[in-house]
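Only one chain is shown below, in structure tokens, and it's the form predicted on its own.
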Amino acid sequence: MNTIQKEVILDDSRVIMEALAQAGADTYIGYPITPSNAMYLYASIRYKYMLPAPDEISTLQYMSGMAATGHLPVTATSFPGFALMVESINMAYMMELPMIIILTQRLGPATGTATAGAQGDIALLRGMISGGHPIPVVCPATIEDCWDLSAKALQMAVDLRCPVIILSSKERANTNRNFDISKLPPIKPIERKYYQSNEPFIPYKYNDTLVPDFLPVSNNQHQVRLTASTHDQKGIIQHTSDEAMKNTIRLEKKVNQYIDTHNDYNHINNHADTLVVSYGITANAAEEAVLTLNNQGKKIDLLIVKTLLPIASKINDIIHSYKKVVFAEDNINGQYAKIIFGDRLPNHVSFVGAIGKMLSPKEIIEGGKF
């Protein structure tokens, strides 16, 4: 069947707002922050309800509202936003609410420079919860990754009852790109699943999935109760018993296992002992460094890491495989390299970065020492 062609003008932000639309999310609740104002504009003309919020602390406390009211929220932000977030999103992530938050980073510390785009908030991401409890985290690095990821990120946010960060940056999330739409195949909506008995409802009961079933408080059948402190199967707040550690402990293994068997990379492999590593943004920059590098008769591997954490057991097998790593990151303390490897990284591995500007391929190429 042929089909017509259709280019259109389009950046990432319209992109990843329209599939997660497609994929079911109904809600768009946000504080306006550069630079993800794009996916604020879009979704209060694309979204059923479009909830301005006075601050980010209030964004995610009206989130978690309509999600326990069973529907899907969304909100964008950038780093001064995300983190009044943290102790809010900690709040769904023990709940088990699922939502979607979109960070767009933007170069730091603090308010930085809100026009400069960066990769320097995937260490915060790895700890951002309580306890060290992973949170998914996945990262676009094309336009057809943004369609494909933000629906898969949705479905894992319904799947795993929890939120899920999309991780952009200023540059992806802001410059407009020739596209051929048609390239993106429509997005079948999620079906969500509910509790369905006359027996009554246990909020945080789980099977095999480590995932309890799902009610919305606007049932009018059972009593349903959401618990952001340390709790029993039954939602009642509990010091340390048995029940309740084991409650928290669930937590941490429902996502870690779901992500073993849900994650998305591209390997380019052509049997290579040296692996380029790369994420988001940069992995444009990596992908034409190692064609390059290739074409120079110099045989190494790429590995664009999609899914970017908790660590798949999956990524951690490619990477540790090869004799000589080498992680690009537009960042300055090799983030992704070091949550990998810790801080001192082996004599193997090795990490290219920047700051205040994108990373080049002749960079990679120099800075990689092949």
The other form holds:
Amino acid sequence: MNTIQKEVILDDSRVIMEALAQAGADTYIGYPITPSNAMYLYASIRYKYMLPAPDEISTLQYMSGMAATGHLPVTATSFPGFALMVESINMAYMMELPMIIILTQRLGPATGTATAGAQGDIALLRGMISGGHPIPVVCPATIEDCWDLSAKALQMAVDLRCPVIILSSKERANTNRNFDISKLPPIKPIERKYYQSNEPFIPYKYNDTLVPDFLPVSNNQHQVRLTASTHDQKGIIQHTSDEAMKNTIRLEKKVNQYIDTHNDYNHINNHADTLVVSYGITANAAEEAVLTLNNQGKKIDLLIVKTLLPIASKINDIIHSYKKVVFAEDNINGQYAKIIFGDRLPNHVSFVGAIGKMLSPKEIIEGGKF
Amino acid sequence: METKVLNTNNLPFCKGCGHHGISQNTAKAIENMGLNILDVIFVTDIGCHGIIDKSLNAHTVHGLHGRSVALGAGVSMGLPENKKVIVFIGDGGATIGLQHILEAARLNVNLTVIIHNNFLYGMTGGQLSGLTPKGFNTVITPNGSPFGEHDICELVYTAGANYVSRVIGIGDFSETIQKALETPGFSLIEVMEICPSYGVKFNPKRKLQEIVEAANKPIKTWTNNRAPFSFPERKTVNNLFDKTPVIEKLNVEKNLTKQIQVVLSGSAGEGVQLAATILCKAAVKHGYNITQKGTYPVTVGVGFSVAEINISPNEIYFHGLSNPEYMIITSQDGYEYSKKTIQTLNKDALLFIDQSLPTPDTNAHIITMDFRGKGAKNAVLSALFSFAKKTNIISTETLKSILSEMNMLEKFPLAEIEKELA
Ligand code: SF4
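Form predicted together with its partner chain, following the form predicted on its own:
Below, the chain from earlier opens the complete complex, with every other chain and molecule after it.
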């Protein structure tokens, strides 16, 4: 590791795109949507295969095709494009194809304001797979996170054979900051393991990991079947046969099981009674608020959630162990708080939010009534 | 009878359905070409034709309604040229995914698309599609479709496909499929067929040939000779960090004890964001941490251009702007945009404003100078020199050295500015 200081000015977009490339992502397909267009630009000089797609449905379809042949594709978008991708992400989820979708949040609804930040898409992510199945979402809050979590997200996509979402926001993706890049260790490219036996290949047969072995379509040893419809282990379409239902249930279990053992968070734990929970851009303000409160002699703990969805048991355990919990999010409805505690927040849980601007440490301190 | 391509003779379609012929002729073409069956990938759409997968010995990928041409294009882009990707799609799917088909033709992706055109959606009960000929009866248009239909072959040919052919889906048309598979780049065959379950039911007296003729759809082949798809050649780098210049820190005292915010507010095209970058570099050289972001209207070339900068001797957590300590206003656009913020500035805030602008109503200390007199493009930069001189957060020497590193000194009226500041 390089120990000579290398201070540069950069944004999260650059760090995420470089981390994914070093981890082994070789393909970028996309449509230049604000505030993800910096990533599109970086991809155009960094990725081996780069293709502008005419729209976001084509993007996800091209990516799925590339993933089916053994490539590791990446795209970056924001809500208007992401909405178009939802059916195709469901397809890739059902086919079990690894890929990365970076969602840079901006102010909605609809086209909203392209150049204002937000954290308004968490409720959508929680329910975007038909059936309520979980899709992994990671959410970097620092440059170091952009580096580590992006590499881990790609590993997760490969390990799980599943699309993984990296959630950012305009206010992180498009803000420059100084950073010593010698602190970022080189990332080892992911080694992909393909099915190797001479026994017939059954595309959706699985073991304890609940993840079937992968083989690219076009390999000339075994026939491969991929399908977005309900199917048995052989990848043959079924109505609701027992084997097919087991397979559909497995898709839910494999993600939950993996996230329970592979999750990231930062818990600043002074054994206080009160916990502030935050993620992404708002975690920066929450950290400042909690440091200020602690300096004022008020004992407050902080949880910055990085593996945002599905919610790992450990993260649930931490949040449920406090007498008072305050969520800080850049939205007006406490989306993450409601995912964890339900639509009517219990008395010990409150929420501080903002819209059209970044939630400030001052607002968290005042709104949290500590 | 099992063949190399099909694992059954009992295909999953209604008796008399034209889909039988397409599967059998495709199988025959593959066999005649002597292809290794695992070099062939079928990508199928939603519809009756899509349940063929289980009868095929090749690789099969079964996607969403209308999207299979884009999916197949992705599969093809990921593979070497000797692999054959075949997309099976219906006229309904072709209507949904019309843009995907035209795009694949435009890009000339190495792909063969076979449209099963029986003029209706079979799986959902016989509704009309964009390829249903005018006058053809369907379940929702029992007196004939009032709409015209696409000529998909003409569209795809015009979009640039290398091989396009329309055939009647009766008898042996395997040679046409073989031609399509042998042609590098994008090929498409529109197979005209009839759905006995719904097409015949709603149009009992009509024959396939007659329907095709009445629709004025010639049975013919179109060809282009364009280079097949390849990924665009680009200038690439091995590491995105190679493009971020390393900033050497100066060995100087920090005069700043807490985080401050600086706003540069001017007009698009007048170098606001560049000046912001220079200020940030200078601050980092002086050992500070910074954050920097730009705000401009959706149309980037006109109107205001604003840069919001935080500078701090400590780690910066929150970078949202609340109440800046320093503002630099160099144009009317910038003034209008920042008016509200100017009004709420504290009394120890410093406001640098061009002399051409009105004196704002604010508690802040105002410094009025002729920044624009140095040329509109130099206005913000000139103001930075005043900022450096007044605040001592960064030095004018540091600004000068950055301008020289960036080869900007020649065009910059430094002597004049220094004289004014002296
Ligand atoms: S419904 Fe029509 S298109 Fe579908 S299999 Fe039967 S005859 Fe063929």
